[in-house]
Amino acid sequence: MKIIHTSAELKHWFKEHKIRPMNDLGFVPTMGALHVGHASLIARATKECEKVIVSILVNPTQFNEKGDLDSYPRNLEEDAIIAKEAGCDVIFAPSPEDLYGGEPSAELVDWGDVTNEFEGKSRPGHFDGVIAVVDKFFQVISPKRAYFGAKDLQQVAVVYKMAQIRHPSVEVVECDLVRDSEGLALSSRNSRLSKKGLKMALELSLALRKVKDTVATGMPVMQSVNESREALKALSELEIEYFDGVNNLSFSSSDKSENWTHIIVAAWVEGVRLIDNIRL
């Protein structure tokens, strides 16, 4: 495995290996701190691609708060480890400027609910910033797939459908998302949780998982929601942003529930925050 730092070295890598835009490569995108999750995007993209690059670049246009840019872990040299060992074949880990060429920025994006609901309202210019790296990481590496974690389930559509307005060709592949032993997803963050954080934070899962049983069991999923919705705010250690069903493909707030796909949840646990979701 090879450890590229710039575009330049990248664009030779491609000469070097004979490799033309479109050939059998697969892309996983990550900003870094990786974990079990991320391995097994690697490893899927490594069964179904020829060769597989995994990019890590802390994006500082998609963080609202200097303060969470800044605590944001790092440490390339574990990641490294955990790429290797899942098929990784290059690691991209460029500079924001010279992925951006120049200044990192971003132009406002506005494509309705997708990149206006939850998460976008929540965290306003995030999928500014997303939509600018995934860009400027398509247009450099030019992949056949191009692998994301179902964790992160509005970012998937929201990248999806840049691909479609942007990179046509590119196929973008939505991952499983995983979970521990006990069912808290999996997420670099969590690395910042003391135990009891990392208790509290499994509630979150626990409400998910109990809206999905309810609702198999006759129960009216708005009444479900509504019912963990309030359980979440009664902990006093939560500070819950949202906990809703969707369609993971127009993230209305306005869509019927009979049309939702998923139930997600934003929350704060000891001033980290952390999102998730279940489909019904």
The other form holds:
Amino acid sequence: MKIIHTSAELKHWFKEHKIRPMNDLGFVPTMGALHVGHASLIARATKECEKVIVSILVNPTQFNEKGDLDSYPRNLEEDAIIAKEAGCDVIFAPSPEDLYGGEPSAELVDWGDVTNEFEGKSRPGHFDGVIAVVDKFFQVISPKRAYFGAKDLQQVAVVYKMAQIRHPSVEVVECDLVRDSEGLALSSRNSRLSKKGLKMALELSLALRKVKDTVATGMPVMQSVNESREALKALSELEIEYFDGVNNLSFSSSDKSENWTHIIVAAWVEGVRLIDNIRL
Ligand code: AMP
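Instead of the form predicted on its own shown above, give the structure for the form predicted in complex with adenosine monophosphate, please.
And the full complex, kicking off with our chain again.
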């Protein structure tokens, strides 16, 4: 496995390995601090593509809080071990300036509910940054397939739309959300939680699970969501931003509950923002 730090070096590697845009190239964008969830995306890409590139960049334009950007965990050496084991051929870890071709910036994007509601509303500018960085990576790499985790469900919908509009030849592949043995959604941010914080974080996935189970046994989904949201709000160590049902394509808060495909949650635990979701 090779580690490459500049776009120019990557282009050289493409030449050396006779990689052309329509080659069977798989791309897994990440911000590093890799865990089993990321590894599952890389392993899937390895199965489905000839060569796999994993990008590692803590993208400054998608952080709406500087403290969150500064405290984001970074460890390229450990990441390289995990990526290699999962089958990665190249880690592409450029500086923001190299990828953006200068000072990183993101233009405002308004694609309606999908960019404006839920994560779009809670984190103004976040999706502008995600769209900007994925667009830049797609321009440099021209992958055939790009792999994204269902952990960031709204991001999948946004990237899917972005690819349709700007990169129709790229196939966006949604990969399953990976949890630990207790059900906690794996996240690089979990490493910033204490033991107690991790226990509180688990309440989120338990609440999602409860909605799915009660709906399966006949409770109206709206009632189940309302009850679980109130139960979570009663926990003083959790600060719930939203706990709602959504359709995974529209992400509109006015969708009827018959059209909901998932329950999504965003919450703060010990100053760390966590998101999770479950398919109904
Ligand atoms: P991140 O480094 O957090 O930006 O994540 C990079 C990619 O890994 C995104 O497509 C995420 O959705 C995906 N990912 C992160 N955590 C998980 C998880 N627990 N299960 C599946 N995919 C994940």
